[in-house]
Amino acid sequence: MSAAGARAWSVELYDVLVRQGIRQVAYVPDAGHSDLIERCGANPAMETTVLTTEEEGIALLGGAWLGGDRGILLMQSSGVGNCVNMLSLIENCRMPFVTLITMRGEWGEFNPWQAPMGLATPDVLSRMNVQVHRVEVAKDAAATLDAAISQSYDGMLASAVLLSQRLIGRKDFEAED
């Protein structure tokens, strides 16, 4: 995928976050989210927080919601396994939660260590009562994220939008974070 193609859908995702009133953006640094992270960080109405591990984002966004803010957690599929225990907080506390996940271990993956969690991610999320929405093509990205945010905040549910590896582009060994 060309950089221009990746940038177009990333801009559309950012526009959805602004339109939906997302003010808290928690993330573990990830090349697949880099453009979105940069845009959110440049917006004075958004607070971006770098996490040391993904499950911190669930607690941070729970606190943000209690304080009246909407938020989103940006992570790679490899971080989903780190969140299993904290995902129980969402259902037990009946709070909204949205995560945008760049998938690894799929189409053209060079790193075999990414494959197991990439394969397990949708099932792990589903078993933790997170609604899973998968995006395969750029034209569906913004509408899917918009629907997930509305579903989560209107219905006090957990939603995950999975951005397929084919959409975000194959990483090369030299580009690995």
Contents of the next structure:
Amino acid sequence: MSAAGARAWSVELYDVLVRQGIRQVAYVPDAGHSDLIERCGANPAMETTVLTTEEEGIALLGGAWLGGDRGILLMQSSGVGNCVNMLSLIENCRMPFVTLITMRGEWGEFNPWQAPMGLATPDVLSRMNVQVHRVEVAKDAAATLDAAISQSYDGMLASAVLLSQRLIGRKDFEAED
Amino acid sequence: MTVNLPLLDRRETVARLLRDRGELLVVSGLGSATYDVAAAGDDPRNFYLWGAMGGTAAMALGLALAQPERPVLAVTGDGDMLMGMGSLATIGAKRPSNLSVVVLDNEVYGETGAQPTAIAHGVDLVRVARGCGLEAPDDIRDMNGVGTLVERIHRSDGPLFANIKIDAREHARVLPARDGAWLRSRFREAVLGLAP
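For the form predicted in complex with the partner chain instead of the form predicted alone, what are the coordinates?
Up next: the whole complex, starting with the chain shown before.
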């Protein structure tokens, strides 16, 4: 699956970010996020920041919120492991935090190196007191993200939305792109 | 060169950085940098990190992007900066002119028994920062250099990076509040006028 064709769920997720007033979008890219990253980057009202590692995004969004901005961290499941200690910032400061995670290591995964963090992602997040919402089918994606943002920024509960690999599509290692 | 001059005192250095601070917003890195910023005088516009090692510069970046009209300063140690070195690349890619990252470089992990950092083995943070596209003067070794740095911080024509060579002497700890939820509410009330 390439970024060429914008998928409906991806457009809906972008609309949720706009409606919820998300201003800072930090990411380590994933193919499943590419359409959303492009849309956010094209919106002059949004600041998109490419990170060198996912934990930077947690600190960055903490600082953003200190300054009055709402933000979101986009990453794939392998990045969750990089975030663990930095999540102590969110818990200690009871800061809002929301992340949208594309899952790897499941549903026909071709690359076994994606499996360990893919399998561990929900548990790792839960252990760090981040509430996990898993989306299996496209029609649930936008409503789930909307709820997660609300409970993060209104309810001060750290939240993660996991987009299943079945939903985003298997990574095709034989494809030209 | 000035290598024979005594190294700077961290408390005097940070007190000079924060004197007449104006609109400056400050994020301090865990350990001695946080104690130094507290010792210079508590202020609701200080956000003291007590953990989250490696995150100081990235946190200041998010704040600088959210508050582009105010100068934002990260003050941290060389250990924290080395752990978060990738964030210099992230800052270089975003180039917020109002962000300054200042490292208090004593070449040791002071909180854990003064084990040497990579700086003691020859790593040069100024060259790293320049490679990432930040404005970065040579290592600062005297108070005149600190004074010039303060002017640059307030000009907001960065992103700016500075590495200040300080002595490794331990000072009495000046401990600010460590309740993060209180610190963030106090900061947002002072800066944004928002109730908790």
